[in-house]
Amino acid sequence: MKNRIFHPYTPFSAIEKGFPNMVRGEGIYLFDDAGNKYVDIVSSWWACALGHGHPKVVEAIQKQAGVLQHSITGSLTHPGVMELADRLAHLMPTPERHSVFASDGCSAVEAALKVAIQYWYNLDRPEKTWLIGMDQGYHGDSLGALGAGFVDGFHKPFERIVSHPAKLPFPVSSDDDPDGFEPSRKVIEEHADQLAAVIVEPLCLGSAGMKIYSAGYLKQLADCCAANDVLLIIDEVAMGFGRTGKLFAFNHAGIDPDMVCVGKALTAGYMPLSACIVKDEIYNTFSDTPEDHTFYHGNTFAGHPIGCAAALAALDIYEAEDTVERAAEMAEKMKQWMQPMAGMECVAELRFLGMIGVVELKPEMKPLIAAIKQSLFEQGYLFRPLGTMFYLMPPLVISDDELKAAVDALHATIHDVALCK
């Protein structure tokens, strides 16, 4: 059958080759139609946090199909979306919020953009129009999002078109800035007037190289929003439930964001399902008296019936299961077992982050890269490097044998690959 699918994020050259044509899913395993499995190692997107096929969460996508396919959450409810709207609230740090619901990331940020625009029109201060994120941070691939996170590599075709008033330049710790905040002060005092929102991704921009910063630039930037009159929006779609050894990234900050965007893993990465959870104080502006400030703004499959029973059974399951306590402990033993990869010739640096390994190769390991990657595939591991870095992001609940074969298969496949000792 001749192949039809416009890929996303993937080289005309690489779809020449072909691809392997993925049947099935079990554990942290994916397996094509040739019979050949292979590890997950980055989650089918980061999204896969209970790996593939795990029987509760499939279980309820089952049991749903059969009660309540489809219903609009416009002037309607059902008694999923109302669960996981008051589950996805007492996750918070408190609980007096409101959720947007949607069907990916990306449009979970669209909304919390549009709802801090217009937070400020309701209260009567619509200059405040400025959207700004961390220079290379990502926030998902529409024109908004790309007002608000831009990376290089990726949307250089589109950066005539989206508006970037100001950025937050990535910090670099300094003996006077030990978190590398100051900068990023002075860009927000200085357009505070005219700043809705600012919008980061939490101690690590993923699509950026898998960039690590501190918990303590993050408690410095919510505490210098709140200063100024500025919403702080936490973008989680990559970071949360368990994936850095916490809830939520921003749990390392001990910070109550104004508002927060989860996907991805919201589901276990088994139905497309987004939010953005809303404090109430801000929710509360969009009343329609004295004065109509309703937020014309959703989506078809905003709160899908089917994507809320996966939704509340993948909470249950990092519940009951220990999900984040686990990958907190993981991740001690991943870093222990990369760690001999840093004193190799080739090696630039590595960088963790809970279940986040990152071996990054020096530069002039380039070329070098695909090669490492397709001998990776042939011993059944799909890698997806970003530049000359390859990253270790798999499913949470790994196995410690499987976890450190990788490792040692990533490890042994540089050396031989790159003849680096």
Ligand code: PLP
Second form
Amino acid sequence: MKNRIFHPYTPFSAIEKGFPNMVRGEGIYLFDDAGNKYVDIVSSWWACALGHGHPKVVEAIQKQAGVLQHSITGSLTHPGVMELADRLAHLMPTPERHSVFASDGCSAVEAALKVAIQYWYNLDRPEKTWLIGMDQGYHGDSLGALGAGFVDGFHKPFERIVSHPAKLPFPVSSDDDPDGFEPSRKVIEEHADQLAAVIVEPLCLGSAGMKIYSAGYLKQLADCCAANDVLLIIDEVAMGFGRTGKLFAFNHAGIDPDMVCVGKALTAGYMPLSACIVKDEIYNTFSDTPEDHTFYHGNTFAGHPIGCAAALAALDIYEAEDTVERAAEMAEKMKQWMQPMAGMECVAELRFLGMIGVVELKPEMKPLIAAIKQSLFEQGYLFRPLGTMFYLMPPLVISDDELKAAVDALHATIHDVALCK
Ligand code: PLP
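Requested next: the structure of the form predicted in complex with pyridoxal-5'-phosphate (the form predicted alone having been shown above).
In what comes next, the whole complex appears, and the chain from above leads the way.
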């Protein structure tokens, strides 16, 4: 059959070479149509925290599909979406919240950005329209998300149509400023009158290459935003639900963000569903009395019943199987197993954040990245390097033995293919 897919993030040259046709998933493995199995070492774009085919999520989806497949949330409701909104509110430091539901991560981000703009409009401060993020931050590929985030390597063709009035520089620590926050403080204080919101990926810029910054920065950012009447949106789409060793990455900083975006692992990757969890102080300004401040924004599949059933099942499993606590323990082991790679001649740096383990190779290794990736693939590992960086971001249910084997395979392959000791 002719391939008629406009593949995302896939160069034509890769399509010509061909790639596996995945027909089944089980645990941490994906199986192709020839019966080969591959370790899903990046959790299917960071979503499948519980691996594939978890019987309880599958059962919840099947059950819901036989009862109510779809019903909208505009002027209607259904039990699943009500329960999920309540569960999400109670996962926040303060539960006085309402959720805007959407489908993908970027549609939750779009909702958050528009809530921020309309919030200031509702308060008669329509001049506060700037939405800024961190340099090289990533919040999805929709145009609104590109206006607040922008990864040069991906988004160059769109440079002319998205404006970035300002950006927070990536934090660089110094003796005087250990969290590297002061340059960001300057940006926020200088533009506070125009700023509607700041949006950041908490603790780790994933798509920019797993660039990690401190919880201290996040705490100072939250305080600075509050002091300057600027909303803080924390984009937990990639980091949420245990990846960093706490339920949410922002929990490391002890903050209570104005809005939190979740997606991906919300349903453990089983259904497309996302949400923006909004504080009631913001939500309450959308009342239609005495003036109409209704939020005229929605997606057809917002709060989709089968998506909600998958999310509720995933949340139950995270709790019942102590997924977050287990992730924190596994993270320590992964760090220990990866540590010997720090001594390799071709390795520039190792970085760790919870169940994310990063091996950044020196820039001169660039010509060998494709060969390392291909060799790992032939051994049954689906790594997706970013630049000269290989990372492990496996399903949180990976076993000790499976994780150790993946670390060893990466180490040995870098050693053998790059002839690097
Ligand atoms: N926000 C962050 C931090 C992400 O990493 C991503 C995707 O990788 C998104 C938003 C966009 O999510 P989606 O691809 O589901 O639109």
